[in-house]
Structure formats: C-alpha cells, structure tokens
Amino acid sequence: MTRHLLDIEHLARADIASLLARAGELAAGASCASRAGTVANLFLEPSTRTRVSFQMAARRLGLDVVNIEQQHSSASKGESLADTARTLAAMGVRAIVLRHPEDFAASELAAALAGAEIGIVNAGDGQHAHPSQALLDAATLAHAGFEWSGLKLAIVGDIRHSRVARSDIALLSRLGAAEIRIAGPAEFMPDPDELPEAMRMPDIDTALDGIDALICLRIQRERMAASGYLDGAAFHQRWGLTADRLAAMPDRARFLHPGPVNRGVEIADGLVDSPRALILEQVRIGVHLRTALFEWLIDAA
C-alpha cells in the first residue's frame, strides 16, 4: 500500500498517534533500523530547515537521498511536475518530498501518480498545508510535557498566508487542545468563515493571557510594509513577543517559531535564545518526526 502525507485532514487518527509516539521514542534515544531505497527532495521553493531535516532523517535510516532544486531540474525546461515525478518513480525512487509554491500541489501530484508505487510528502505547498511542521510542533509540545486536554495555545502573526497555522490548527484541534487562539493585524487574519476551530483575539495581549504555548509566525517584510508597518520595530511593538509580554505569560508557558525568525520583529532579539523558547527543540525533534515519517512511508510498501 502506498502512503502519502498530503495534509492533516486526510491523516488517520491512528497514524497521527503512531507518528507522534514514535517521534517521542526517537527523541528519547530509541534506535531505528535501516531501510532500503531512495527518496527525492524536490524543492521548488527555498528551504534550509525542512530540506536538511528530511535529508538527515532519510540518512539516519540508511536511505539514499537525491536533492533536486528548481534551477537544476527539468522543470526549468518546461517539464511538468507530474512527468518529473513519473521519471523519478521509473528510476525506483520510493518517496518524493515536495515543496511547491502552489496550493494543493502535493495532493494533485499524488492523484496524477495514482497506481504508482511512490509516496508523496507535502513539505509545504503554497498557503495550503505543511503537515510535517504541524506534527513536529505537536511532538515538541508533547515532549515538553504539555497535555492536549488542557492546552491553551495562541498563534500570532500572519495567519492568512500561513500554511503552518492552517496545519497546526487542524492537528491541534483533532488532538483535543482546549483552546486555540489566533491574533494578528486585520490584513493578516483569515476570512471570517475560515479556521472555525480557532478563537479570534483582538490583540496580542488578550491572546497571550493565561496560555501554555505561543507559536509566532514569520512575517514577510514585503507583506508587512504593504500592511502599513514601515519597519519591523513598528510591527514588533504592536504584535511581537516582547520581554514584558513574555513576563506576563504564565511561568509554564513556552514559545515556538517555525523559522527562520526575524529577530526584533516577531520575537525580541534577546528572547530568541531564552530558556522558554522551544525553537531549537522544534528543529531537533523535527529530525526525529521526519525519521518516524519515513519509517511509516517505507514500511507500508
């Protein structure tokens, strides 16, 4: 059976539990057995953390890794994504890890390859989904000792354009988080009928009141300027995590960021390396989660 990771909504509840549990085991020091095969990282958008994380995870399992970037692929010559994937499948590639600028690119590719024995992993497609990021965020929170039934979490920043926010909200609501709050400038908030699982907060201070965890989202500078914030300092004063805001949060509260962080914009420069930050822990556990993901994919074949 060929498996895909396309989004959170189509991932079975048992598979979510299995992936999170296995990531926790690996993060605690469990070993993993070698697998045979080749995976291709097909990244048509820039990435450091996600691509390297998938590459390290595959190599931990003894898998061969092929890295393909837009400028070095036949896509630059006009080849369709589906034809590129069919070529890789014909070469015996077991899985394609796809990052793509268009919404639903991963699910459309999986549909185009129906019947082929090659798994598709969505490593971020447009503003649609980034399921492995959501899984590693959940694994990070679980490893830090948070329980879903009582978890109050806020996501602050550019919610409208964030595939991370959409996948995080989809996953954490399925896991039973007590409250998921969202906040950001009006221009960065989703349409009123989107993300009904989340509670909309009027400002960051209301969003942070009594929470257990905060996920700060990266702000693209061109969007920030278009929304009337002429510099990062102005945005930070209104919507960023400052020392005063962190001090007002409960002592148990921790904060995350999918990276890369704009220091002094989403998070005060001096807080990025704070003991209350789980940012590097996300990176560390991300390798474990993606190792578990490759086990899940390869073992299903």
Given for the second form:
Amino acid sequence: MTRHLLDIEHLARADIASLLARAGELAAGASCASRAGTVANLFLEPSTRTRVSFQMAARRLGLDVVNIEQQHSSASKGESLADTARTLAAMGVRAIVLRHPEDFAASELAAALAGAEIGIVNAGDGQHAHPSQALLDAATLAHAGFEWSGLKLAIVGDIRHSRVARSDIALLSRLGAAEIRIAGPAEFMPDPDELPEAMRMPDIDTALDGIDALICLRIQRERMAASGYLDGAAFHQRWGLTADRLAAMPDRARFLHPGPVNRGVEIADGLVDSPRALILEQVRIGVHLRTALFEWLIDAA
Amino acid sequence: MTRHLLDIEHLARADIASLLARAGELAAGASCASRAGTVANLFLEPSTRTRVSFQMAARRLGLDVVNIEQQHSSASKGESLADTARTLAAMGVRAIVLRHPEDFAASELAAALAGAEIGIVNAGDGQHAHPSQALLDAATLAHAGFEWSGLKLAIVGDIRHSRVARSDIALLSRLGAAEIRIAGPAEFMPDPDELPEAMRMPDIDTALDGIDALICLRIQRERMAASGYLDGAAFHQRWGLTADRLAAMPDRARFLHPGPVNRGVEIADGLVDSPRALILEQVRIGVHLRTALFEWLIDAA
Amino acid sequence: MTRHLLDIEHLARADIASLLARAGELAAGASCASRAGTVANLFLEPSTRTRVSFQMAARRLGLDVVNIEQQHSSASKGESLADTARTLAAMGVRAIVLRHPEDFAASELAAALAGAEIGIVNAGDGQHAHPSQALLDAATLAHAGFEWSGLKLAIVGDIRHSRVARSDIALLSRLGAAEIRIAGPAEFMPDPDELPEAMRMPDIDTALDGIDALICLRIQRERMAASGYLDGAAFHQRWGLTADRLAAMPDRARFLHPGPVNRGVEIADGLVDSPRALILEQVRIGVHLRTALFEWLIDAA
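Moving from the form predicted alone, what structure would you give for the form predicted in complex with another copy of the chain?
To see the whole picture, the full complex is given below, headed by that same chain.
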C-alpha cells in the first residue's frame, strides 16, 4: 500500500498518534534502522529550511536524496507534474516531497498517480496545507510537556494566507485541544465561514489571555502594505509578541514560530532567543518528525 | 585505460553488446557490487530527468555524485570547460557526465583532456549525439522482446534538430535493424546527404505501415512556428500518433518517446499511458543502462 | 569545544602545524577513518570549484553534505545569516562552510553564534580572508619540497582586492618565509599601511628575481578596465607570467594560481600546464587539506 501525507484531514487518527509518538521517541534519543531507497525533494517554490530538514531526515535513515528545485513557471518544458512524478517513480524513487505554490497540488498529484508506487508528501501547497509543519508543532508541544485536553492555544498574524495555520488548526482540533484562538488584522483573517474550530479574538491581548501556547505566523513582507499597517514596527506594536505581552502570559506559556522570524515584527528581537521560545526546538524536532514520517512511508510500501 | 562515451560511432561493437547485455541483466533484477569514487554531473543545459537518471545509477553503485548546473554563458568566470574538467580530475572525480548545448562538446573535451584519468560521458551535446539515450532505447526494445534482424522502426517528428534521432539511427543501424524510416515536416527533415542509413518517408501513415516500433521525438515549443504548423493540434493531426494510427500499426508494434512528452502533440493524450507505450519502461531501463555504463567506465580505469 | 576556521590570524600555531602535517600525510596516501555527521556548504557567492572541493573532502570522511546556494541579496526572505546558522545547528548540522561576498562575514557569524555547537569555516569572505586556500597553498609548497626558512616568494597581480593574497601573506609570514614580495598595477596595490609583512616591488621582473615560488592572482574581468590596462593582453605583457619571465626565474622555482586561470592574462596559455606549474597540485592537495580541516573541526566537538 502506498502512503501519502497530503493534509491533516486525510490522515487516520492512529497514524497521527503513531507519528507523534515516534517523533517523541526519536527526539528523546531513540535510534533508527537504515532503509534502502531514494526520495526526491521536488520544490517548485523555494524553501531552503524545509528542503534541508527533509534531506537530513532522509539521510538519517540512509535514504538517498535527489533535490529538484525549479521555478513553477519553468515546468518550462511543459511537462505536467504528474508526468514528472511518474518518471521519478519509473526511476525507482520511492517518495516525492512536494513544495508547490498552488493549493491542493499535492492531493491532485496523488490522485493523478493512483496505482503508482510512489508516496507523496505535501511539504506545503499554496495556502492550503503544510501537514508536516503541523505535526512537528504538535510534537514540539507534546515534548515540552503540554497535554491536549485543557490546552489553550492562540495563533496570531496572517491567518488568511497561512497553510501553517490551517494545518495547525486541523491537527490540534483533532487532537482535542480545549481552545484554539485566532487573531490578526482584519485583512488577514479568514472568511467568516472558514475554520469554525477556531475562536476569533478581537485583539492580541485578548487572544493571549490565559493561554498555554502561542503560534506566531510569519508575515510576508510583500503583504505588509495590504495589511493596513505602514511597516513592520506598526504591525509589531499592534499584533506582535512584545515583552509586556509575554509577561502577561501565564508562566507556563511558550511560543512557537514556523520560521524564519521577521525579528521585531512578529516577535520582539530580544524575545526570539528567550527560554520561553520553542522555535529552535521546532526545528530540532522537525527533523525527528520527518524521520518518523519517512519510516511510516517507506515501511508501508 | 580511460573510457569515454562520446557518441555511438566511437563505441566498439563489443562494448555496445556488453552494455546492452548488462543493462538487460540489471533490468531483470541482477544485483551489482559497490564501487568507490565520485562522478560529476556537469550540466550546462538544464535537464532534470537526465541528471536524476545518472545520479540514481551512480548511487546504486555506491558512487558519490557532485551536481554542477550552470548556464552555458556562465562559464561566466571565463574558465574553459577543459580547465573545469582538469580541476575535477585533480580533485579525484573519476567521470564527468556532460550535458552541453553545443555540438561535439563532449568529444572536444575528451580530446583536450588526453592523458587525464577522467572519463567523459556525453549526456547530450547540441544536436549531435545523445548516446546513452540511444543505448537505453535499444535496451528497452531488446527487453520488450524485439530482435534486430527483421526490426522495422520509424522515427517521426523533428529529426533535423534531434541528437536522439542521430544517435538512435547510428546505433540501430549498427545493430542491424532491417529498416529505419524517418518522417516529419519538411523543415524538420535532415539535409539530403545526412543520415543515409534512414529511409525517408513522405508522411506518417506510410512511415508506420508494418513497423515494429515507433520512436516519437519531442518537439521544442519554440520551433513549432518554424515547423509550418500553427500549433500543437495542427502538428498532431498531421504528424502525431493518434488512436487511428496506432490501430493501423501491427499488434506487436510499440512506441517510444525520449520524454518529456507534449501530450496531444507528438502523441494523443490518451495513448501516452497505454500498454503499447514503452515510455516509462525507457525511463526504468535508462537507470539500469546508466548503471551498466558506470560499471564499464569505472572498472576500466 | 567548537572550532572555527575564520582567518589565519586566529589560528593557533600548533593548529597550523597539525593541519599542514595531516594534509601532507593524506596527500601522500594516508587513509582516514569515517566520521558521522552533516556539514553544510552555505554559498552566498557562487564558486563551484571551492564548493566541490569541500564536498569531496567531507564525503571522503563519510560526512553528509547539504548544499545551499543563494544569491546574497536573496537572503530574500530577510532571515539573518545567524538565524539560518542557528536553524542548521538545530537540525544537527555540525559545521557550516560559508562563502560570503562581505568582509568579516564568517567572523561575525561565529561571534553571533557564541555557544552554539556548530563550527564555521570561512570559505572566502569579501576581500578579507580565504584561509583554507592559504593553507592549501602552504601544503602544496611543503609537498613540493620547499622549506619556510629561506623561502622567497612573490605574489603578483590584483593584491588589493584579493582575500587569497591577504591570507597567503598572513600564513606564510607566520610560517617564517624569508621574503614575501608583492607586485601589481598601482590601482591593484594595497593601501600603504596595509600588509607590512610584504615587500613592495616596482615591477614583475624585479619581483621574480631569485624567487622560489610565484603566486599569480586571478584578475576579475570586470576590474580590468580600472586596472589601467586596455585588455588582458596588455595586462599580460606588463604583469603576466611569460615564457621569458619563467626562464629568468631560478630552475627550482614553481608557480601557483588559485584558479580559475585567465589563460593568456595572468599566465601565458602554454605555461599553465607546464611542469613548473603547481596549479592542479593545489587543487589535488586542496581536497586533502580540507579533509584534514574537517577531521580537526569534527573531532574537537
């Protein structure tokens, strides 16, 4: 059976549980056995950190890695993504880690490949989903000692355009988080009928009240103008994590960011490296989660 | 002795036979022993699929791979190709897989390096030659059960600008194919004195009559205008493989394409994945052929 | 303890001695044990040959290699270099080989990362330093049989903009070279108070008189106009190594070049491959020196 990781919604509850448990074991020092095979990082949108994280995870298992980075427009030779994937499968590639600028690219690819023996991992498609990021966020929270029942969490910033927010909300609500709050500039909030699992908060201070964890989202610089704020400093004053806001959060509360952080915009420069930050822990556990993911994909085949 | 694969014409008959036989063994599941060493993919013209195929083959033998992808103009630092190759040889690289936009680039490089202990593999140079593609085409036909004596084959499309066609014709005629036919728009036919081994056919239907195998060539989109056809659909109607034309071919006949296919241009969209197509089989066997090629290169040194 | 290679000045005398000795052993055929871990080539300025040399060295030790090549401006997502490095460290990368267009980029990065367990190797920063090149130049001279006491050496060309010249002079003067001479067009000479270890010579013929070794520097084509010479030929006549000038050098004298050579500019075309040239030997020993460097970095951690 060929497994895919397309989004959180299509992942069985048992698979979520086993991926998170295995990532926790690996983060705590468990070893892993080598596997044979090759995986391809097919990135039609640049992302060095995500590509490297998948590469480190694959190599840890002894898997070979083929990196393919292209401009999306430069599917220039006009080959469809499905034909590229079928070609890689025919060469013996066992899984494709796909980064794509368009919503649902990973799901559509998996559907087009029905029957082919190649796994598809969605490493971020448009504004739709980034499931491995959500899984590593959950694994990071679990490793930091949080339990789902009773967990109050806020996601702040550009929710509207964020595949991270969508996958985080889908996963944490399935895991049973007590409260998932979202907050951000009006232009950055999702449509009213979207994301019913999340509580919409009018401002960041209300959103942070009594929470256990805050996920700050990255603001794309090119969207700043459209946000209604003049610049990063203005955004920070209204929607950023400041020292005062961190002080007002419960002592147990921690904050996350999918990276890279715009220092002084989403988070005050001096706080990024604070002990309350789980940002580098997300990166560290991300490699473990992706290692667990490749084990799950390859062993199913 | 340092071996090169520069074109079909310079390959000894015994080497052709052993490369094809070994590719067939590997395609049928034979294992291969590991080799030590590093090969460099030096691509001055982009081609993800060819680069990945060589990389998969090298890794299967345990060889390390260095990927170097440059714009040809960006031999920008002004270093000659021969100096780049001598530098790689001095670093310990054992073979260079060269893709180059200019005719005879691989042969000229090998000549410039006389005495250096580094093998050159021509992975496509201008419109001149693509010998590993021809070898994998032949290995695919052999694996599909065709025998050279009596084989009638047609190559259709842009013959004039095709290194694949030139290498295929050179190889298949040396192997003893009974008939090699070529057909295409007048602007895409080679000069009258070129390719005397091939029979020129006036139209595709005549070319396909009674054949065992058809090799469709890729049309460069930028050459469509110069072809005398308005667009891909017009080309397809006159020179493409349609369902009717496939039905008119003998039952035993199969078709190939070096990829990537322009669906609906060279081949009707619905036929690309038909059981009569050997296109993905070419890709699969291509890795085996290139594995055999690296064995042959490295073991000779 | 985390080790870095930032420039020659910060390298302990004992470390210089052990790196050169180990490079000599490896160049003479010594074997090396495998290490576990991953190193990242982080190149914000293109340099295929330096990147490949580090990659070959790392792979020889069994280290995995992550290649990250970016335009410097395209720290485009606005992530600081230090945040990139912290992210790589969190992923488990053990050393970063950094190429950067700005002076002191490597030192500033190491300072920003104080406490992080990741080694920084300066693979060339602006016009400041290129310490692994200087070390391989010294290892090449030593392997060719030269001894530091009594060594008379000239560096000719664009001294002013050359990180290679600065690191070579720093290293060779620390090693005790008897005379280090520099010469070049007035516009290419360093400021009067810079490089006091070097003797300034008025012309190339005086600079070459009685020397043991000549290091020719690469001229950037884009600086030729500013050099006061019309073109490469004019530069060559006045400042290049010609057959006559080589004949006037002592028989024992050899010449080096960091590569790639502009043939006919810094060195007459026909001399580049002469037995007096150590240019490919620099490349060969460069891999050994960098292997020694990775051993030294990884084993310290």
